[in-house]
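Presented below, as structure tokens, is a lone chain in the form predicted alone.
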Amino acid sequence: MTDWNSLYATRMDGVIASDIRERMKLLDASQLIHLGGGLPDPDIFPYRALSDASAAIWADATLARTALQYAPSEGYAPLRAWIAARMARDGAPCTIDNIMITNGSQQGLDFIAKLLLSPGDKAMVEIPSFIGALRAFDAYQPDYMALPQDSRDWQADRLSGAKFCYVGPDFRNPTGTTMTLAEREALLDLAEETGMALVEDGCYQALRYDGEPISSLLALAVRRHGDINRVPVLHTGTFSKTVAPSLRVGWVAGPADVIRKLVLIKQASDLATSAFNQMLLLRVVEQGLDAAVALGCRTYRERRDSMLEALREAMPERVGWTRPDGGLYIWVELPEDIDASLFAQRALAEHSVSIIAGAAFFPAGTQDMPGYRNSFRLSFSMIDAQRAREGILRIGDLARQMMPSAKSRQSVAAVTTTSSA
């Protein structure tokens, strides 16, 4: 028989499992309260929206051939047009030329990790980072550098030689917090300082429920080189957070000429996103992405404020947690000596309750950086405020029990943390 074992190529050897991914097979478990995932509510998608933009397509000799032929590989210009639109009104002034539709914003950062990274290159991210950001970059061999938490670390000549720094600014995953606007200054001060690029993820930016929106690094950068063909920028951005994640429909913006690049892994990828979820999608967005992301906002806003709540009354004292402004996410710290995986096995086996530990958000070799054992993250996406409660009462419980002293007391107030972790 073929050992298939000795064929894979080494790049293998560190792609692992999503533990987020591997915890949405349980989802059909109706018994368990389900407090770690991040999937959007399908509660709020836009039925409607999109049966009228199909029909509309399908009732179109034109439009129907179209949708079922291959699109660009570039993707689809009206829809490129239109975000480029969208993006020049959020202060990032482009055109089609620096659009690339992906499938998926997921598909962009594979693509950029596939563009800039050789084995043994070294790739800097925030620790903790998404898991998909380093699932996606880990099959490129890199070696991982830390962003230091505090900005008045970011020293070029303490953080010189990554190819990129990879950054989540808005209500980032899996932490909930938001870079201010001066720590992303100093970060597009320390890219033109080491030469690295930036990879900015904006999948939540439209999710703000507190306060005022702050600029995208990208429009920021826009701002100083008074061109986006000039910038160290390359901003992915998704519909799957505010339309519905299915159509599998994202983008990458930045240069011309990088763009141009990330066209050709497009088409040595898959050719092309799917002309017909482009289409759909337009037409679903040109009529009403603001009332979609305005509902989705008042539900999600709902549900952070149910669950910071329940956070409050029944986590015990030196238990802290963020307070997040937006975005979908709530990163909870446990005192040192308890191991968050054991709680979330415990937490899981015990109580029916799924949280997603925090070490699946740490890249091999940080397992010595603060956070990495005794945090673990929670979303209020989608659940509703009566299940979100029972299950944070469940797990207080929990921590009460592995406490080293029983008799510890509900904290009145949470420790939390709005600016950048």
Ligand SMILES: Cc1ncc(COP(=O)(O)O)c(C=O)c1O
Contents of the next structure:
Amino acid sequence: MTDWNSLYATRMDGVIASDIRERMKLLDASQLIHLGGGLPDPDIFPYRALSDASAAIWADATLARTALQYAPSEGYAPLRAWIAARMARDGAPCTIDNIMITNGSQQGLDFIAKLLLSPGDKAMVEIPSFIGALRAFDAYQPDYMALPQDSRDWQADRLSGAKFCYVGPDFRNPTGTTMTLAEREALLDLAEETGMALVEDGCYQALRYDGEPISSLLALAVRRHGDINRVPVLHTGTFSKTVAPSLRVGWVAGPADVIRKLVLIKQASDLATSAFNQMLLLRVVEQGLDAAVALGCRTYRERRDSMLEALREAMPERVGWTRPDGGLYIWVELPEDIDASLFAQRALAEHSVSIIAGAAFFPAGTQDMPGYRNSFRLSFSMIDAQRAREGILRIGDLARQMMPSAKSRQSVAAVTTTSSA
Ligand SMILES: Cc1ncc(COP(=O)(O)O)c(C=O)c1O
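Could you drop in the structure for the form predicted together with the named molecule? We only have the form predicted alone so far.
Next comes the full complex, this chain leading.
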């Protein structure tokens, strides 16, 4: 019999199944209160617009032929032009040569890592970081470097040597926090001083509920250099959170030379993203992406507010959490002596509440970093306010049960902007 284990490539060494997903299979899903996963709410998908767009494509023989044919590897030109115009509106003037369509922005992250990382190269990431990005990078066997949380520590002499630094400046997954304008400028300085590239994940950029938008790293870099073809930034975008994830349409924007290299990777990987999905998407966004985004923002803002309210009501003292201005996530920090993995296991087994323990968002070898053991991620994206409140009340009780003795309480600090106190 074939010993498959002896055949797997070394890049599979660190790849493991998610514990929490395995455990969830054991439970009746309808009983579960899902506070962990960050799927967009299907109630806000634009069903009518998609159905009309689909009918219009099939009704036109020329469009229908294009829709069923292989698309160009760089993507359907009219959609690239729409994205280029949108990027220009958002401060990063570019042409279609600066845009490549990908199967979701996840594919963009994978291709960028494939383009830039040889085994043993250094990849700098924020810690914690989006799991999907870490898993994509893992396959290219980098050594991870942490981007320090405090921008005063972003000094070129201490942080050189990385091929790129991956960041999610707006409403990060998993913490929900946002990089200030000054931090963005400082990161661009660091990139220029060290010669590394910046990979900017723009997944949640459109989902802002409070405050004024902050220019993307790409826009700031174009302003500095006067031309997108000279910037050190690759920006990944997606329609997954604003239209629908199943269409799997995202993009990479950056210097045309780099985009051409990425297109070679796309050709070797899957040839092209579905022409039909790209055409469908273009029709929907031409009819009004802003209205779809506004609906999403209204829905998610209310859910965020209810979840924050429930946290204030339910959580014992010394539990801290972030207050995101957008996106889908809240990051909770327990006192240091509560193990968040055990907390997540008990939340699931005893209270039928699923949350994701923070360790999942840390790259291998970073278990000594703050937050690794005692934090977890919540998402308010797919759950109505009442059920979310019920879930938070249950885990609030659990936190109280697991609270360490009063003696050890002094050492614990709350995370970022808000605490229950
Ligand atoms: C930060 C971040 N980046 C990228 C993605 C990938 O999204 P998609 O491939 O659907 O565009 C996600 C998905 O949740 C995400 O949270």
